[in-house]
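First, one chain by itself: the form predicted alone, in structure tokens.
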Amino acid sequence: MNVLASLPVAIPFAAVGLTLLAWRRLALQRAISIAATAGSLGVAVALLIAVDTDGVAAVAVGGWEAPIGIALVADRLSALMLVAAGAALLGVLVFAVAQRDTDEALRAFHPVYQTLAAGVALAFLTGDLFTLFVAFEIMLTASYVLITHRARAGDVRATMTYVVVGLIASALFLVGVGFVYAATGTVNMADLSLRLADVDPAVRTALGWLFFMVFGIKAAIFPLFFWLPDSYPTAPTPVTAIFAGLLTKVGVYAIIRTQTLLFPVEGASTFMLLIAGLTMVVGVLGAIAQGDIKRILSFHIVSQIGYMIMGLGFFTVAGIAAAVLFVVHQIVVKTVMFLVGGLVETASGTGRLRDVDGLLHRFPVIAVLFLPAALSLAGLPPFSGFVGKLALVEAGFDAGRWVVVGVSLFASLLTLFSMTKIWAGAFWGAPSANLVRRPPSTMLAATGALVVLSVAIGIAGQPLLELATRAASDLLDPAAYVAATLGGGA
């Protein structure tokens, strides 16, 4: 089972490699693309079942056992995570080989995507910080080629400032990593869990704020989203919508492993409710003032954060397992809606709300596509945002948390609202002339095949929440994962 692990990071890089020396023969790195994305998406599922059955599991990369080699572990929480991402990395993969574009463009673009998925599968599976600073930056470097490869001359400025935060957050991060070894002499995870509570009180706080800012810069939670809405939309909408579904959700997903694993804390953290409240709140607003699709969008990315950051808040069981299920959620449901959003202009050729209408009478199925996605953003029944928010609202009733529970559903009020906002605009009303063509019935295939998933994410709620409920339990109580970790595995 061990050897499992590693796969879903080493199949992305030998993609990498293939996908590079197949570069004049487009037809071959397509399919060695999408049989890469597809087969790591298929290792994925193996781990979490295997991982759910017999517990954690953990290799020591290249023979050298934890802490002073490189570990890549795996329990229900990271696995969980690898088979969302790869999910999305096929559907987005699938959309975007359909597009008609030049040959060049594409044949960049295989090699950066699976640049970037094997980050993403190194950020959820490496066991050690410093690690995890290279998994992020092998992630945002392949962005960095992707937010800006076939950028505008106007798009430079939004495009350059993703990049200058991106590089200001790796410094932090790497300022942090050193602070950590200053004190404790190691970066692996699991030693870090034992050897941090001998370091003195306010140094260890003081640490665990520091790495909240730094994956909150790179989750965009409140104050620290500013360069999300300007930088999202610039991008071609396989770029943008694996962007909006994966890259702020695997800044989640470093909070809620070093806070629970090297900094826990006893009850909920007011403060970081206080960041949940404001990161919804102010992420829906600015949704609501925005004219055009991905804009708004965007916004909701920055909103929807904040319901995850809300249940890490609590530090209950129950509220890290809905936290966990509504990263799942919309992993697939923000990259539906960027993927709908792109289907939108392939059609009308713009996304301004003013220049669409009456896609609906054009375009049914597109509207069809819509309908599911926007209603579980927005929280409906029986979707999957349904069945995150209603957990995390249980569990601050739990909690005691009367406030943030009170401005979750205002904010989730405020979604709908701007989910009608684009059906009036794009939708609703009589046909323009604004038509450019019909969008590929495989761009359409792959968005319907991501929309069927989150709904089934819905009808499979409770067994999900009964899985991140057990994973929720393994992050507080991390034995497990610490007794893997520096066991070493096979």
Contents of the next structure:
Amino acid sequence: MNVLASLPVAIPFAAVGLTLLAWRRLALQRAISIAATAGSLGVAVALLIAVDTDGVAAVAVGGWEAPIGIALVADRLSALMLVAAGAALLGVLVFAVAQRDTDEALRAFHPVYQTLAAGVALAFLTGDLFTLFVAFEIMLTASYVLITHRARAGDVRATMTYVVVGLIASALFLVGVGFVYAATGTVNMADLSLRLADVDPAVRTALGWLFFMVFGIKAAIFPLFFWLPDSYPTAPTPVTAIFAGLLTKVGVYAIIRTQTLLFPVEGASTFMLLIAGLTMVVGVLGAIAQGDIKRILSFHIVSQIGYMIMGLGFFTVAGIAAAVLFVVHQIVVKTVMFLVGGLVETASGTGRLRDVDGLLHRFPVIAVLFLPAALSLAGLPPFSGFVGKLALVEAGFDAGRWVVVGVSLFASLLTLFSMTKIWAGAFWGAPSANLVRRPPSTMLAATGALVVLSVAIGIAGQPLLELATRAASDLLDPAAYVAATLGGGA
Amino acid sequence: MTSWPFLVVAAHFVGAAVLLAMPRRSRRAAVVVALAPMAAAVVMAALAAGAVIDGDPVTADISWLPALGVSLDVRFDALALIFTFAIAAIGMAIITYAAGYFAPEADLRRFLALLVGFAGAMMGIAITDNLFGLFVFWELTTVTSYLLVGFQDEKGSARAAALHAILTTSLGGLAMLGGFVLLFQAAGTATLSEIVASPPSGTTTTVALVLIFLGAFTKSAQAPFHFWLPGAMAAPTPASAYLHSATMVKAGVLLLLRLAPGFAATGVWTPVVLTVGLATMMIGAWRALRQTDLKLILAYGTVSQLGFMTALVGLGSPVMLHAALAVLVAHALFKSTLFLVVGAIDHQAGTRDIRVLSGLGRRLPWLALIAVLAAASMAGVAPLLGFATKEAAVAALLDEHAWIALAVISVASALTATYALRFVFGAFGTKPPSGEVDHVGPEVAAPGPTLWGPPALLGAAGLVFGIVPGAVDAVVSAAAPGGKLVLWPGWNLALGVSIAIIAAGVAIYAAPAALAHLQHRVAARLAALHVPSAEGSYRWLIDMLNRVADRVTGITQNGSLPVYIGVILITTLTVPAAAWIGAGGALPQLPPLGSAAEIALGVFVAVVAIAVLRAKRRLAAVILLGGVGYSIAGVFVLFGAPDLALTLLLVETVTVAVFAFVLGRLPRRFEEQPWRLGRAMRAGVALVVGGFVTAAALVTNGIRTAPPVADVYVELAPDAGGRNVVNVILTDFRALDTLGEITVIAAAAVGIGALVMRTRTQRRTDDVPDTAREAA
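Moving on from the form predicted alone, please list the structure of the form predicted in complex with the partner chain.
Now the full complex is given, and it begins with the chain already shown.
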């Protein structure tokens, strides 16, 4: 069974090689890429089921037991993230292939996309802090390639911001790993969770916040998020969509993993909740100030990160479970939103609300795809965002944190406000003359599949929440994780 | 038949989906599809009525998110029965009417889909016995009503009105959600009937109730949130008739009615609910008198009547709740009738302005009769249902000595009679010719049967139920026992009050000049006191929100990379530093000074690093940077890792060489750019970063107790088949990291290759003249 835990990493790595071998044969590259992504998703589902029934699965890579070698460790959180990410990766890939121009313009699209997938999977599975750094590097380098290759002259600045901030975050991450190794003599996370407990509490707290902030740059929390809304909208739709769906969430995953496993605290962290509240509000205010669909959505990425940090900040099983559920919901829904934004651009040639009108009348199918996703984003029932929001609110009231819960409800009102801005701006009104091109059916189908998945997350909220609760309990009591990593392995 | 009510609700959503999928042209089929779920609801309600009125509600458990207390459990009691019946019956009338109302080119199918979906959500509110289930349907009505109000979306006014409605009701909705969660946690259950049966108390409950009030008040257009309702008149008239008579706006009152038996005794209940209700009733009636648009008269009238019901619920005793529910039923009938009449007038005459309409009564006497019946019911004239219900309310107020409430309600009711007259004469009366407007009236064509049939039926129902109030009373009393509706109360004080009310109303109508004068003076007084109007406050808030958003975003997204990096570095490092100091961390111990060679190397690195910063030419800076790298290699040599030193030397050499190539394409000197972030600021950031890293390195190096894993590597390296431990780490112990880094390099190479190729092809295409490209 444990071999399952290595496949989500091995498959995309293999796909990188194969697609490189298939250089200049786009059809073959596409076939390999889609097969690998679908395969990874299938494996992830199997892994989730296996982990949920049999407990944590660990693989000692190269046969060297942790902490000597690197361990890949799949627990419920990792497996759940892999499934959500796999679905988003597959949806976006099909969309990109259907849209044609993305992978036709960048020959290396498929190898790079698979590199990104490998990095993401490795980040979710690694039980080693330094390998987590490597995973971030893999993922980020791939993202640098994806975001710069189509940049027009005017966008170079924004993409440079993205790259430079990414490099700085990596450097800080590396410095942090150095400190941790200096203090404990190990980089294996399970080992660290044991050794850090004996480290001077002041140092441990400081290291905890250092990692929170470093991952916070990638997760785009306040006040480290500026780079995101500047750079994301400049990339082609599939690229922005997968960035939006996955990259920040990998940052959130890293925060959740390290804060619970390495730097656990007693009780809620007021400072973390403060950051969460500011992230929600400043993010959504940014969205309100925009007039372009992708820009609006980019700010919502930031705003929604605040909800996840809030759930973690309560530091209770219910809070973390809600945060985990929220991450899963966001991976899907944020990806969908950007794909819909891409459909609007395909139909009209622009995403500026001023220049698009009456999509509802000309291409109602896009409106049908937009509405559930938008309402879900705003946290309206019966969609997945409502389940996540309600879980967070109940957890927050349980923890007695009224203020931040109130802020989160207010932010969701503003989210709804900005969704109505897109709806009233692009979908309502007399159809504008630029609504000329009906997006290809495959693009619509790929978007539609993710919309259905998003709705399903809401309907299947109960089993998902139960799973997230089990995952959260594991996180707050990492004994099984530690035992499986240090004692197990093939 | 247990889950029938739920299935009927679900059928509405299925119907809506089917309608959306239907071809736009099949209007007749669309009407049939839209009517089907509502007919099913009527049949279901009729079949269940007997048992439900006997106090035996239909219940079903429909689980969704038990972990969060959320279910869609059904409890189809008498209150649900009344609402379901009203929603479905009036809905069927509206659908029939809409088929005649909309022009052939309008998207009737989409309208019906929204209307049916809305009706389903509304019924869901009525039949659900779970706080959160109720909230689910509540928000669904918010969304569907948003789409209905904005249905004529090519009009900016419709879009703005829709936005106002959804923002106001969502604001309340979110507050209400907070209230529900608090109530759920205080009561330990989210099942409404259980909460009401054994209500919790305490501060949490009070806060919960106030938050829930916000939801109910915004939905039911209570002051100061009432303003969205008149704005929502931008909806097509059939939608207005539906939303503002039987459905949407009644949701808040319905929620209050559901909670009242458990919470009316709570300290916060009567003061808040009664005050808001009375104020709303007055404001609505007062403003209805100022309107010249028939639809707006009705809209403000609706606000006023909702205030009436809310005030009665606020008093909270069984007899008051009975009266409130009776008023609600009567209002649903007469208000839907009046809206449909207005729609017919608008459809035929092309205007709803009472200054323009003239002589319509003679042209369309039957329509006028329908309107008179409904308006009389609104004014509380016997023998209509509106009379019986108002009579019940007045009698209850007298019984309980609620004098202030009685006084306010009486005045507002008199004004109601006045605007009822204003409506009837405004719509159908004949006005003296005026030079300012061209009257419309005598030449208007008669409306078709779909336009007068539905209001005639609804208006007639008001008459029939007025004469036989027992039919309504049976079910109202089953839902809220305590009062009685009668056709003729006999000569008593309540009747006297009612007569006085109507007389006063007629008198006010007869003195339009005095009324106008008073309206003017009150408006002037309010303006002098700077009392903000609900409309102005809303505009101001939205304006403010947009301005704050612009301002905040202008600050955060200033686009300067140095600023971004500065903020990121400072935040990322000062937060842990502060945490460290806050946790009482000890200052780092300075290590013993190293050997002379180490000190010399350290000084050299520092000097070269400073020289990099001061370099004016790019090439010089690059070479100096390489110098820093070389000196770091020196550190490796000193600490016994010559192979690492060699690797680093190689890397630095290649880097400098590559840089030197690239520099050929750049200006020699750095451009003197204006410093967005001052020099001192930059130096400060650099010092903080350097200081933090140094301090942290010293601290963490000094506290390790456990042996590092590196010791094990050295020990195991021979077993792994290598003598150079670094090599073994790279290729065996941590081979996965190496694979990862190779992939990074591969990806970077691919990316750079793509960029270079692209630049080349671009340059080539750039060389081609535009004309040639056009030809190709």
